[in-house]
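Next comes just one chain, in structure tokens: the form predicted on its own.
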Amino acid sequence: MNGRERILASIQGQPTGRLPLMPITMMFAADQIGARYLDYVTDYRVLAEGQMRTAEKFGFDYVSAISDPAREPADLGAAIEFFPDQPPAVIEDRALLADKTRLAALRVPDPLAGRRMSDRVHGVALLKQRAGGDLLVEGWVEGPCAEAADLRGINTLMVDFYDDPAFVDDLFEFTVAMELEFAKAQIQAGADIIGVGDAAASLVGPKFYQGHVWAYEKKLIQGIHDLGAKVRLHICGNTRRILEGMGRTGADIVDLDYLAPVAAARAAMGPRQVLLGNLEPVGVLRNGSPEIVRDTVAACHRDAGENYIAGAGCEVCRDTPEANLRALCEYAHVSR
């Protein structure tokens, strides 16, 4: 069973061997070839390598186009700072829709017009080019809130759920149209799965998830999965108090920091679904010892049970010791 077979066959609740695994890796990869980042998120000929050859050493059963969550917006028009060897961001005071009136004429840009949207859809092309069936090929796209706060600013958004709650389910609904469009496209170049990364919805808590942001992730992702891929749901930050929610989005993987108990998850989430992570990227991943990742994982995989994928509970930091980075990924390769 290769990898992408092993992660399909997670997905439909079959037995896979071994454990499934997917660390998030961008500025980890773009090291791995001596790559500044500034390259890894402008030249997706740089990040298919970057994310090749990391996968190959470290046998990873995916790779991912993920980068940073500034493309969608750029190519809408927002400020966005570019640096050497970090990842680009939306300049928040300079945000597209501080006027939120702006909102009426925004129109979903086109994500093969040759942008940064498009540099990604050439990357999951290229994945799937060189990976061929033996790993599967992840795309990616901001979720709803993630991306109304990249758009509007994330101090404003959190304002604008309490003054302006008709606004924020109007601006949700463009980014949900905007996301399948891009989802679409990266799926047509030959992703198997979109991760949807929605960061800011572990800020809004429990009231607003549920009013809100959970009815247009679920919309998202029922909508992925009408174009023919599947769907992991990337939540950083602490998600204890919408834990339940995130299990009924449909997601078909829910990635969990290490801010969420996987035993709380699995409680909340029931059996079936397939959990991911939650590894502390910094105090264990990076800053542990080969053996203290080792018995974190485990304590994972018990606490999660089946339905389970190893990985961190976000990126793998840039300057991770591989030795630890190895620890996890030998974990995966000899558990069952």
The other form holds:
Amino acid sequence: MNGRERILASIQGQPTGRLPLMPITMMFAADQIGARYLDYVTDYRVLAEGQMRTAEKFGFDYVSAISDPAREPADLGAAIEFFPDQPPAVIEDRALLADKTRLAALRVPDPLAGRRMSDRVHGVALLKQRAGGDLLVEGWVEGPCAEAADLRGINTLMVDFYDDPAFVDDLFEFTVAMELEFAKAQIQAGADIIGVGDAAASLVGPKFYQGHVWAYEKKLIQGIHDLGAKVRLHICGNTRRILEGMGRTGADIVDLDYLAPVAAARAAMGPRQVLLGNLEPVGVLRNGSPEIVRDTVAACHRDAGENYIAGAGCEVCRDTPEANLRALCEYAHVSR
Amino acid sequence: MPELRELYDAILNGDHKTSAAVTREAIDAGIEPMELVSGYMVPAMDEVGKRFECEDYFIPELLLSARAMKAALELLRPLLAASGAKSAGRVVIGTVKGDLHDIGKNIVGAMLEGGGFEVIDLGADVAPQKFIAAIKERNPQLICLSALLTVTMPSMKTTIEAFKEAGVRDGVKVIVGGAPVTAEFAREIGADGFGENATAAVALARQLLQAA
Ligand code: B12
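What would the structure be for the form predicted in complex with the partner chain, rather than the form predicted on its own?
Let us now look at the entire complex, which starts with that chain.
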């Protein structure tokens, strides 16, 4: 059974042989091939090389086109700052939708127009070609809340929930339409699964998550399923209070950051939900020892029981000792 | 006579219009600005911080309350300055070089302001030179550094070292915070303190400036 088959089997609730393994790497993967992060996010060949080499070296079951949240905003014309060796970022002071009325005129960009979104689509195609069906290929889009935060400015969006909830819904509606187009292009390029990153959703609290965010996440996930791909929902931060809702979005895999206990997620989402996580990227994976990493992932596995995929709560930090990451991988390689 | 309890409630509930309206009425009725700050605004922001800690409030509520508090403070600031009322201290705050996360920093800044401090916010991605310039020009007693990335935590160290080189370190207290920062790290880099959250930041600021 290869990595791709293993993850797909896990999603179907079938036997997987051993634990599937899906840690998120971005800057870590760039460092593995000695590439500057700026090149990783602007040249899909660098990203594909970093992903392939890292997956091979550590025995991951998948590769991913995840890189930074500024691709869609860039193609919409938002002001972006690029850094030589860090992820590019949206400039919040000059947010595209600082003026709310601009939303009405916003059009979904063509994901194949040769800009930043296309670079990711090309990355997916190259990963598909290079992985040759052995590794699962993951595309990536932003979730409704994260993308809305990037377009409106996260500090402003948080207050919009009270000031103008109708605008928030309209903005979410737009982001879902855009992310579905982006997902479609990546699926057509060969993505087996689409990661939906909705970090900002962990900040809004259960009331707004249930009242606004959840329905749009569900719509996006349903849309991706209709396009024929699987979905991994990744909300970093403290999701303890919204776990139950996350389990009802229909996501095939739900990621847990370290602040959301695996046992609580299992209780909230039931035995069939595939859970992924949740080693603390800094405190355990980066600063711990191989023994601590092994004990921690074993505890996660025990709390999750069946339907579990090994991984960290969020991106593996760039300066993580290789021996620590190896300890996580080796645990998955020998456990069932 | 305005019902001052409404100011407390308005801040707690994040209602900036009422908070400004009550403040205006209070000013017209000749109530001491300091009485509003320490009697109603500081306790309201303290309660906001408590509710955040026990997960009753989340980021939207926090930012809403901060806005309501600021609406009142805008009106009071000229009066406070004219009356020569002593602020709890002057603070310069910013997120360190390379780091763009500013939500936590904004909340800490707002809570300090709510706690009676004068706050000068330098924004995010602030170079050490910019902090040093602010120290020289504005003469603060306390510097607050925020970082949310492990890769920018070293910027906190660089910033404190730059203070030493520029000869301004001894004149100020420096406290640090942000999700990945720990008390141990704060000690290692020679900061004067670490705060887990905004409430702790205010308590720490009070304690350090009292001792000074
Ligand atoms: C919002 C967010 C963003 C937004 C920031 C927008 C903004 N204007 O702030 C954007 C999208 C720009 C962003 C970008 C990135 N982010 Co980010 N982001 C977050 C997120 C979702 C929330 C952070 C937050 O605001 N928390 C809420 C506030 C209130 O908490 P806080 O900041 O900790 O502040 C509290 C305390 O720490 C304390 N405090 C804070 N400062 C201070 C200062 C003093 C003096 C004191 C005493 C106390 C104190 O008081 C505050 C109130 O209680 C977190 C994940 C999460 N859900 O937690 C990731 C997270 C912080 N980001 C992360 C990463 C990796 C990035 C990127 C590199 C992502 C990427 N790959 O593209 C970029 C880097 C950009 C850059 N150069 O800075 C990682 C950091 C990992 C690490 N430890 O290194 C996190 C943890 C996500 C993750 N698990 O991977 N991000």
